[in-house]
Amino acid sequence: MPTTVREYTGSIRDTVKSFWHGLSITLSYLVRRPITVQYPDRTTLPVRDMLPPRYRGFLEVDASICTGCQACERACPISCIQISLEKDPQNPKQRVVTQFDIDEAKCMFCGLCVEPCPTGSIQHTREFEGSQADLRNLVIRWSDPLHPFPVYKVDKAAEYLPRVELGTLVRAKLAARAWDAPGPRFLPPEPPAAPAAPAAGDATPAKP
């Protein structure tokens, strides 16, 4: 019997302790200095300047530094990345980009792409804000055909450019909506219109 009382009385002793060293953490609070962070305007530093070195944020291209090799094409499982190859008019010996779309709607971050890029043309950033009315606006386009760029032709004694800072590129194009047009080639089409309703005595006679 006194087992059992102390048992019992031990177990409310206990369920206080652990009630009133939680609540005092929550007490605790009531004194101090808010911590809250005003995003984004009231941050010490930019937010992607806090982000981990690693992270993944919107795909950014170095077009000086591309070779062409649709590595990142191939490597992508969820075909995000759409790239064609031509040769230049004004030089057949020189193959030029006429498209390089990412949709980075589409995109599911896994750095697949990055990987195979022999040059590291191809690279996350930290950029992750890219809020969009429609979501073909988030189809970046990083050639066309009216502005293709060469391929870069990697000499292996030599050593590649070096490239820009990384999210410069795509920093510039969220600011100056460069891909607000209409969706690429490879969006899925549009459903076809209802067929239009028969005339009046038009009516065909049904089958037998």
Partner chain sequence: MEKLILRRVDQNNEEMILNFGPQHPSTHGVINFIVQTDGEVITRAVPDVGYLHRSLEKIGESTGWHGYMPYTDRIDYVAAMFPNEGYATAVERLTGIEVPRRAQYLRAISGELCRIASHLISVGTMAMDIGAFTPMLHGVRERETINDLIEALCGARLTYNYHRIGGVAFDLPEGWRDRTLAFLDHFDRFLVEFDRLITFNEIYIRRLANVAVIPGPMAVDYGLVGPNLRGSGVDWDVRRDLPYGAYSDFEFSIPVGQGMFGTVGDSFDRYFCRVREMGESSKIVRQALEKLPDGEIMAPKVQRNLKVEAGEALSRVESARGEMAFYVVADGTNKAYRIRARTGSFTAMGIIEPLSRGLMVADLVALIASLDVVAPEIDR
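Please supply the corresponding structure for the form predicted in complex with the partner chain (the preceding block corresponds to the form predicted alone).
Just the single chain follows, nothing else.
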């Protein structure tokens, strides 16, 4: 606390001085170019093209080079990938992937599933806009259960793997579904089975 008039006026002077110091910096930003950009329609490019290539967006699976090894399913810490394999009824030597579901709502985009993939079939894309009114619509099915895809056999002589352009598949999947599409219907839960007849004297305590 100031005790003399001189200290009091000195404090006021110091305050005004440091006010001016700070505000001169703030004022200098008035003539500089702003660094903020209006999202999303004032950006020079679509936002997904401005992101770095390593960006971890929605997962995409290229079914044409999936070997069905289930390494991604095992690597996922939260089990948001579900894969089922069956034998092709026409050709018993050929295995087919009947189910390849990725729950993008559950996925935490850690990138651990991408690393063990032997062919680079599962990849993160730069897609990130996928809002849905129903959360269950974010489960993306990469295999149609009625038309399962056969597993890919790696051609060791091939120099590169024929992968479609990253992002096109997941973009098509997201575009095919309206944001307010109703979620998939599930069968109602089965009524609980009638409890087995309780052993005498077990359920009802014996009354005195």
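Positions refer to the first chain, counted from 1. Rigid core: the largest C-alpha set superposing within 1.5 Å between the two forms. Owing to the predicted nature of the structure, the values given are computational and were not obtained by experimental measurement.
Fitting the two forms on the rigid core leaves the C-alpha of M50 displaced by under 2 angstroms between these two forms. After superposition on the rigid core, displacement of the C-alpha of V31 between these two forms amounts to 2 Å or more.
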